[in-house]
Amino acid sequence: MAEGVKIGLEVHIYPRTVSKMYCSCSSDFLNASPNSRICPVCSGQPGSKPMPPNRRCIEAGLMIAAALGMSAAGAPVRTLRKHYFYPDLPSNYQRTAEPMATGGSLHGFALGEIHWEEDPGQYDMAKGRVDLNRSGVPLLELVTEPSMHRPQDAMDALDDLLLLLQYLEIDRRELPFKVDTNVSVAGGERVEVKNINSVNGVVRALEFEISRQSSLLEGGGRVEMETRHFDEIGGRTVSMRYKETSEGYRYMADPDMLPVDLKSVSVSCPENPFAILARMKDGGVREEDARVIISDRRLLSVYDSAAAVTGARFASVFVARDIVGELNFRKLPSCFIDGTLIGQLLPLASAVHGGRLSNSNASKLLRSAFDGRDIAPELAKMEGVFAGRDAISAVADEVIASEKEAVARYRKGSSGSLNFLVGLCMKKLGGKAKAGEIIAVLRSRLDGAGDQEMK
């Protein structure tokens, strides 16, 4: 990695809101028949006047900053028009306020501050064509100082945002966020790369440009300080214009705006997701199943009935990969766990980590209770039924004599043969039996150990 590398975020959030940001026009511009959802205020018409900043959008940004350690502003904020002339943007200016809120942290990088404004429209430069529909749709900008030194921290910083996002339930999950990145190398101009819609895109972007910037430097030239795109096929940046300074903007106060009190906005915030990932990793949760279960308040109201019950780790595994994988299979939301179905899962995460249940039955019960049967009677049948040490055993001798080649195979140092001949045993005794009992009987016959005593 190239030295004295400088990285900074700026982050476009789409709130989830129904309306624009100054029009009671929808924000739902997706699929729909180009410029079939504006009005006079969206659409730049001369003389038409806004309405006052959309609340929840604001809300949605005190909300973040909040949970990112960072100061709201004292003094009401006003809206500003950054003039700048494109296509998409038919009143020539872009309201953008000033910063509702600065300092705090993202994955341990300094922020800047965060500020609401309206998104521009759509220019198709192929075809020449202006969609604005998607003019004036809600944004929060997040900005961080550049703080961060290698295209990876900018990785880790963007996942722990999602994760804030989809656990204050306040993006629209259909909409990826997009993101302007900013780089310089050795001291060199600050490049600005627009519009990347993924993390993967961030990540490839910025490796890309620090590689194209040191070569540059290496080779006796000169960086300009300029605006970039990222091509997403070609895995390069493209020079888009000339980097504009803040005095090219023109910025000044909108004058059809009154500036925001925030001390009028009052949000409720629930429990920091990041202190509740520190919490289920001290409890001895992966971090995987950790992040899975936050980024759905369904899912960890789920898990914090079940660790009640069997603890941290188990209520983890079993939410994050049991309940997950059953509900991305059907293709259903987490909504779809109400509490009848919670009411069947919770004894049935019971029983197996109770020993009282095989994985398979408990497999089996699992799609009972997604199909929406009550396997509480099959569930107490079921209970405590398994094989014991005599029926395990006889099942492994007759497997063992019928297996010789996976037996010679085990006995070579082959790992896999063990579990082919743990799922014939399994399957043999109706999986009525726990998968540690049959290794034990079968290693005690296969390593000639005699009968030892099964853990």
Second form
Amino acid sequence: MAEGVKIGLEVHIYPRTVSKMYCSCSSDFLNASPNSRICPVCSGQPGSKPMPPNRRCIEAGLMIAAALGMSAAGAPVRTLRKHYFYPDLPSNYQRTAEPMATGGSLHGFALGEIHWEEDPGQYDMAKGRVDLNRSGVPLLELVTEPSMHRPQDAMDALDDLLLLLQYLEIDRRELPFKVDTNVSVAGGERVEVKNINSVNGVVRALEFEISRQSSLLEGGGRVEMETRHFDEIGGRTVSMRYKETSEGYRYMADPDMLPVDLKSVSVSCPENPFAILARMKDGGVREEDARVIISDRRLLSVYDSAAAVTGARFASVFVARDIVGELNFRKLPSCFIDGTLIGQLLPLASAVHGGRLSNSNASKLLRSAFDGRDIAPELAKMEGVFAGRDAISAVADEVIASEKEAVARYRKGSSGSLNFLVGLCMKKLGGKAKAGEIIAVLRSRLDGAGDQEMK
Amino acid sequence: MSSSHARRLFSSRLRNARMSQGNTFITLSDEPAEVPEGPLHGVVLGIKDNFAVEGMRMTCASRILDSYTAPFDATAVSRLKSAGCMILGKNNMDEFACGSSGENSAYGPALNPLLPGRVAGGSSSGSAASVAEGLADAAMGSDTGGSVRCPSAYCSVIGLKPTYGRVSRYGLVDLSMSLEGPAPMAAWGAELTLARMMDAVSGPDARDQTTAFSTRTDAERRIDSFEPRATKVILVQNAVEQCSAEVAGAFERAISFLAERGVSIERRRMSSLRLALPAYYLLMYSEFASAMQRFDGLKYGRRGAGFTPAEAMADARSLLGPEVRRRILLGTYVTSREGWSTWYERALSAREQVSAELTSMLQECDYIAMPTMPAAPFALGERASDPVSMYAADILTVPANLSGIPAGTLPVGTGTGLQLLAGRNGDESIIAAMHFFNREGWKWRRE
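Switching forms now, from the form predicted on its own to the form predicted in complex with its partner chain, please provide the structure.
Below: every chain and molecule of the assembly, starting with the one above.
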């Protein structure tokens, strides 16, 4: 590997918005005939003026910034005009905001800033046609410092970013981001590779560039500052043009835009995966297992139920290895694990954790559960006596009294909360109860639905 | 006025406009199908050709937009339409509003109906001249550095540059976005029409962010609110000193008219006045170069008419007049790395100084008064080869644009105007002052 490699990323994230950045046209440019989602604003008609920036985009940017430990700008954020000529840029300037937050890190790599901007349209050079459906679509550009040294670093960082976007639920799943990357090796200038659409593409482009630049230098050549294009199919980069300096863009504050005071934008952030990861590691979970679990929100939900019964460490192994192993073996997606299956798995986990079941019996029962069989009778035989209806009722009452929040969430329709309550009851009963019975008792207590069945 | 009466009026004005030799319109309208009721019902209006009127050609007096049809209505236009106005046509102007004489039009200059052989003023040349000629009752122009007040003075009509942000600029083609806005003009004696136009077009518009915190004017109701004995005017002495004897004389006559009726007058010097022109021109060039970036020959111009894209791009700038090209080049330079700190940042700071001085003067008085233009209109062609002398004529109008405050002009002689500036949102009080002159029998023509 070459010496003194420095890698920086500019990630353009497509936030999930209904409309474009500065007008009310739909931002869904992928599913529309050319130039059907345009108006005087996003087609740059003379006399048109931008509307205030898309609120949802700014909120999404602030959520990302908060999750990555970035500090939001204190002063109102101005929108700048970046001037350059291109057929797909209707006004020949792009509106791009000053940083809305700076600092922070992604997978331990230092970040520079994040800002919002508008996407240009799409130019088909071969046909000489321009489609402006994409013109004005909101983008968030997250810029890292040149803090990475290996292609693997870039991959880790982008993996973490994808994970974050999945949890924040703010990206467009069909098109999460496109990446520009800057890479230099010791003794050479910085080269920018533009418009890479996948994590895999970034890694290949970086590997190609590092090797290309190193060979150039070893052969006595020089690496000039330039912009290159990544050829996804050929796996190579091709020179596009020499990089304009930032002064060449004649940045100036857009007189048609009011600065945005970020203090007037409030966002509520769901728990982000890095916080969950930290919490799991504090509970003794190995990072490797924790990452398997948080990479999939369904698995995380199973883990949370199991951890309530068995504790973090045991539950993480049970989910990340036993359950995931079973899913992989059967080539099943995690959504195969439904409420019924969870009801089977929790007593099983509890029994193993409580030492009342051998590992080989546990494996057998796990497979049976995945086969769709009711394992409760066999589990009961293997581990002894189950708790009776009275004991379950007493425990259910205790749990309902102490877990008011989960009860409230359940009443609002959260089925995950029921799993959580079942898990707690199961724990208090030492795993010696049928999940189905606990569910019936909880339901009769919580919504009366079970009463009819009981009679 | 009945709707059929309004339509007959419109038809006769349309006939007159077709026969006129004044070159005040680039495009004339069709007969209106219906005329909505409203406070401006039946008012025949000229619209400067840099406002978008849906379905009408919009040239900005430039060959590059010769075949361009606007796909939407400017906010000011749609509001005037729903208030009952009838649009007679699109007025001639200086190309992309670049000029103070009306001579920089690809369609030839609009002619001054009061002073044959003299310029009509600019850039809203055709708007002022069509009102002075009696073709239009009123007009909507735009004022970036005096573009409404200059031709209003030269053609002896009234004109108001409103408070920046009080009238939506949506649909007004950019010259210098931080300085300009729609600005109404009307015949002398028609202050009520001017007031109603302001009441119709002003107030917030979701399509122009600078209007977000504005209020609608209340000019019609407050038209009689000028109280001479409770009014103080500061007269800018060094502005008067820059004027021709003819202009200074007419101006002083109007000031005496006010003083005789009990208005208190104080003479002051404005020290930042010398900064106003360079600050204005540098900022305007910079914003204009940015705004004109889109006219690259591919998106507008002659592509497709037998031109390849490369030819169209090479050809694009030849479709623009020399003054427009000059401003684009200068603006590109001012905002380049070389020009930024030497020119752009200093211009911003000079703008602050002008603005601060005007604001502080207006805390001590109700109006600032000065002549609108330093001299009466010059002869057609006289300054065409001397842009600097052309620019110098804007010295008294640009301060109001730099500070965003309202400023109006009313005739004090043939081709000369009195300019009144007021504090932010003082638009109504300027119209009331114009109305006071009218009510008190002000005679601007020498008899």
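Positions refer to the first chain, counted from 1. All values reported here derive from a predicted model rather than from experimental measurement. Whichever C-alpha set is largest while still superposing within 1.5 Å between the two forms counts as the rigid core.
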item	value
Core-aligned CA displacement of V11 at least 2 Å between these two forms	no
Rigid-core frame, C-alpha of N361, shift of 2 angstroms or more between these two forms	yes
Large Cα shift (2 Å or above) at K331 between these two forms, core-fitted	yes
